[in-house]
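One chain follows as structure tokens, the form predicted alone.
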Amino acid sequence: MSNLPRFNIVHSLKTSSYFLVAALCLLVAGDAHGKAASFADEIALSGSHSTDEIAADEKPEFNARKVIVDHVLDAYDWHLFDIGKREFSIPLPVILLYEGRMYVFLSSRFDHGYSAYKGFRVSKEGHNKGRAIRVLDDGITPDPEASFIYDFSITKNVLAVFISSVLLCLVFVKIGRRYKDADIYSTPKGLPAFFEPLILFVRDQIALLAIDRKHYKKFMPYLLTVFFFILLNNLLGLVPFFPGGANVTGSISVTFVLAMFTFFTTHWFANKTYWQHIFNMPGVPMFLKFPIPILPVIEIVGAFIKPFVLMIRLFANITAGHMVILSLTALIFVLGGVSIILGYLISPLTVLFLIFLNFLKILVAFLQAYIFTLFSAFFFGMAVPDEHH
């Protein structure tokens, strides 16, 4: 295994920590739910608009659709486990800004979505499913005249982002110190020995493959950050207990922020050759550029489509994987509700499929981190072409 120069690794990991802090600020400042609730709800329900209103004092029985959708959506608390009809979860801070007034309380006030508090309630259905809405005095009926609610809550996905980012920062700092204290070409041990092949992989098979050797170093901190951030959250999403199980990279809000980082990084470092190819591409007939700028319009639209495709690809693949695994798990309980014999018969086959799919999901976790990082590197490489290209 070849050794990286000590300075390159230390500098890249240190700068990666700065990127993580910046990403945290953007994710928390924005609405953590975003539009993931309505988007994932449409995928799960396949256009169904049936209503299942639950009274405030009524606890539901097993509902496969609810379990699947609730898992892939964000939540105001972190569900741990159930004992009978009693739910145990970690309450999280709910921070709502409504009509100029700030409301701050713990999500336990919502009683897992069965109760209203201070005129707010978690919506059970519709395009606001899983989000806090304003309700009338009865505590159930949505207020049709309610104005927009600004939601800055520390939700399950936000807490998961905090946890994964802190873990990455601790690992990066520790590895950086190990390299700083070691000889330049000494054999790595411990954490550096585990992470160096991954760092070399990002450098050799992603950065150097897609970006010119003169420019790749300035993009390495971001590429390392996005690769390890997506990889860690994908793997944590497969862990069925705290602090795992959150659908971070399956949230459209998170993938949107990551795609925007790629978009702005691309155009911040873009050189004049890149901009020339967008607005006045050489070697192209003039009638395609003037007086009607057909080609420049196509290039500008393409610049926005690229990060959009990155966002949708990561979101759709991770969300679909979670839904398939949950659907197979729910099949046991659905058939068991029809007949206990059917439940027992389908269980061994379902468990075998689940084991296979979970191993496949581990592969997908690496694959999606690799694909997002690789395409980001390709966009960076196209932004810094040499003039003779």
The other form holds:
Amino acid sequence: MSNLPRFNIVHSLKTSSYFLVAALCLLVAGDAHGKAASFADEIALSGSHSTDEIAADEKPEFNARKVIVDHVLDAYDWHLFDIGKREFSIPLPVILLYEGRMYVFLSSRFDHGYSAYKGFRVSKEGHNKGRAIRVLDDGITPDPEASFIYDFSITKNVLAVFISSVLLCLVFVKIGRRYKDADIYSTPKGLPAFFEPLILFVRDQIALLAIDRKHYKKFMPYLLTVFFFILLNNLLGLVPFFPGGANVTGSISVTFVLAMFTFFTTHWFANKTYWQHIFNMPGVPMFLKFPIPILPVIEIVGAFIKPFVLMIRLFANITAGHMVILSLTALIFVLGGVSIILGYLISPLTVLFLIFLNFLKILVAFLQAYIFTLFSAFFFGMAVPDEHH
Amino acid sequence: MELLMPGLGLVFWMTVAFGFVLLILKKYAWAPILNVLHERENKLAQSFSDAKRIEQEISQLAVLRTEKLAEAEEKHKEIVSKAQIDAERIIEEAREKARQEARLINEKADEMVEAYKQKAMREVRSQLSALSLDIAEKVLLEEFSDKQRNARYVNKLLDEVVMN
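The structure above corresponds to the form predicted alone; please give the structure of the form predicted together with the partner chain next.
Whole complex next, starting from this chain.
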């Protein structure tokens, strides 16, 4: 009975995969090149600035760890490229609420993090690294008595989230409109032909797999949104230039929000049986529940651990992927620092390996979107168990 | 460590953006898309089951048709044989009736013939007696007219008596 539509899916997936591979081959080539170039500039830059920051004792050294972390972290401006020693980036609005006052200015005031503005400065180290901190009048020393800064800046990741949100809305609202007018017997063409198999995949292989047939419908909008949101941002994260390159799904804040959405959706729709299983697990001896509620505590902790694991998994996978790519790129410069010949020798090998890794990351992009959605679906499925069970 | 610190701003904006995306897509994308997919599958499933059902019905109808045909044949035979029997019976009955009627008519005719015969006999007898009386009268009269002969006869008779 369902053989017919399934044939279509396989067919369109095949066709679209050729396109995808071709497009990503181009990107991979650009990626390796772009990252290498920006590293080279960074070495030069860190050299030029080190004279006024660090005691100028010796030749500036390439600090792989610092560079990698800087690339993975969020930033106040969107770095595009460097020409010589000049950095070109898109300045983004910085919005800070500090002691009841609101400070709004463009991130170009920070001068790529080298100067302070209105008593704020981008922190260079510590757990606030890359974030605005309050500094003393000298513009360098952090203010030890500073209170909490409510930072609502439109950072690189925020802008990337906005861009991908708009992109998602544009694409899928357009598809939705096509479906509204379409004759339901017609085979999908164009955008729907590309996305329908994915939508069906989320429905049949994720939602219906994990959630009871009676309940799955109310979770579908969230599962689809979260799947395509993660997928799009994973893929955009692989694109080395604007509007890609932001480490959105590798940011703990973003995965935290996604996990919270899963958490609240789970408990918003959770039925009586779910709550009963948490507070009064049936079929378990009483001494596990009263007077010391061992089992309820375990269950409650479990309810929080589930989204926490979701958050960590997505963040770690994407960030680790970025880090591996960055580390391999950094290898060229580390070895180049030792001996220029060694650097040249290692670079073709590294680029080859980077190409392989980028392909791997395309797989990971799909895989992580799938896993996050699947696990969310499993949690929803657990929240709406069969009543008579 | 800095990697693991969620940023307030990003969390806030991400929540807002993702929430909006979720709401917008739910209303303008997922609802119509899932509806169409659902409907299409329903229609497909229905078409398949319809086809299956119709196929079954057709095969059932074929069976039914042969059954009905056989039944009709049977009935036809039955009717024909019954008609034959009926016809034979009716003919036999008619024959019987005719026979009876004929017998009745014969009997009646016999009776009538008898009655007529009796009547005729009676008439004949009465007429015969009258006629014979007439004849006798005439004969007697004739006989008495020839007086010589009568006298001779009487004499002869007397002779006989006397001789005796």
